[in-house]
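First, one chain by itself in structure tokens, the form predicted alone.
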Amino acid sequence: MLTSRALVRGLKSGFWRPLSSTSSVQAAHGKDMSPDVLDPSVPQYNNRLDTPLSDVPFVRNLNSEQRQLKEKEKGPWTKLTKEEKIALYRLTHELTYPEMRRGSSEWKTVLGGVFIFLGFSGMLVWWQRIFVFGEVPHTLSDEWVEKQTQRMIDMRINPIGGFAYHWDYVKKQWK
């Protein structure tokens, strides 16, 4: 019974320590967080026509190109060629309003999936015809519902306001 007392601190020790540890936690949720993740309490580039100007640039990391041009920006503009006032503009912009407004092809995606949905359901629809359901009852034939619709009429079914309501007892036709 000792010796398994000190084996399970052993292991706690050992093994659940080091994972639970104040450290690993640091290090889990310190401040070496990846960049690809994002905060969501912080605003957020987006690309959107009704809010034209995003709470943050585009690029916001700028290497030493980039530093020096937005330095160039902050003197005249007419010294600026066009190339770098694009640049510029893709700095705190990713798309412009054209390339916003441009459709995309998701429409040919959605149409072939809903071809292929539709093509599904036939496929499954002419399965059960053929292996599924059985031949047409005989109850539904031209021959069966005639019989069955005189056999009504002669027992005057539903007189005031239905079936033989309808039907011409001295002519023998449908009034």
Second form
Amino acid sequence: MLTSRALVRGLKSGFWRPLSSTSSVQAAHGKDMSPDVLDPSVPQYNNRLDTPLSDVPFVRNLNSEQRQLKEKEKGPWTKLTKEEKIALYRLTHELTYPEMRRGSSEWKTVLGGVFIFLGFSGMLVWWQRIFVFGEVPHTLSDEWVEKQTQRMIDMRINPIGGFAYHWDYVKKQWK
Amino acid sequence: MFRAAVRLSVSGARSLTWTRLGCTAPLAQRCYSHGGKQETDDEFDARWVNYFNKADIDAWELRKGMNTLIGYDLVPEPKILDAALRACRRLDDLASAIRILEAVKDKSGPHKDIYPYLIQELRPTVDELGISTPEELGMDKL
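May I ask for the structure of the form predicted in complex with its partner chain now, the form predicted alone having been displayed?
Up next: the whole complex, starting with the chain shown before.
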């Protein structure tokens, strides 16, 4: 029993302290965000289409004019101006539904990056073609291929379904 | 009525013809996998209206109820939303009231005629309680 208590105390001082001090630091800085944003063991605010009403409001630490607005909210809502209503909404929710559904233009960046890298690779390949590879073998020159083709025709290569079949030996041209 | 009419799943595509106003809808097909009595549309609606009509409803119950309701494959009837908006009023929570309206519009998905119908039905309540719709506040645009 005693050892477990000591263990818990040790844990509290050694391990949990950084988490709680972070939240108190945040609160001290008076950020509009909930101070528990780094503490996952406490209900969080989140923007979700399928959860319209989040566990906690977006703005937890209200300054005095926000508190006044909250007081006014307790009266008839017909007395609130449009700006006040929008302000009340934004206190509880960070994003509206259209804002949640809004996409981003990130895909353009991604596609652009892909093309840049493809282009760069293409440049490398082209440079390699010019500066690294030597000449092709002489047997691929036009002159050689001409003579080679003539020889293949004379030899009647594949006379049934292939090469020489396509040569018209009477008219001496390709069919 | 609209629950069966605007089923957002594949089977709902077949019943798209039922989205015309004033049509009577077939009974709900709540598929409890193990026999049991099937709940009708009206029983479902009554249950939810009862839930939100609780006089001393607390904020957690409102949130839980709304989040659960939005999780179903249906757009809630105006009478359920009316009860929910009144619950927001009892809890002095205008932001949630506006959020509920946004949520049901989003829930209608591609069926653009549902939300105007809901607003039309809820107009007396909305005016009485002083709730502005998201459109009136310009929050439906980015």
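All figures in this text were calculated on a predicted structure; none of them were measured in a lab. Throughout, rigid core stands for the largest set of C-alpha atoms superposing within 1.5 Å between the two forms. Numbering follows the first chain given and starts at 1.
- When the rigid core is held fixed, the Cα atom of Arg67 travels less than 2 angstroms between these two forms.
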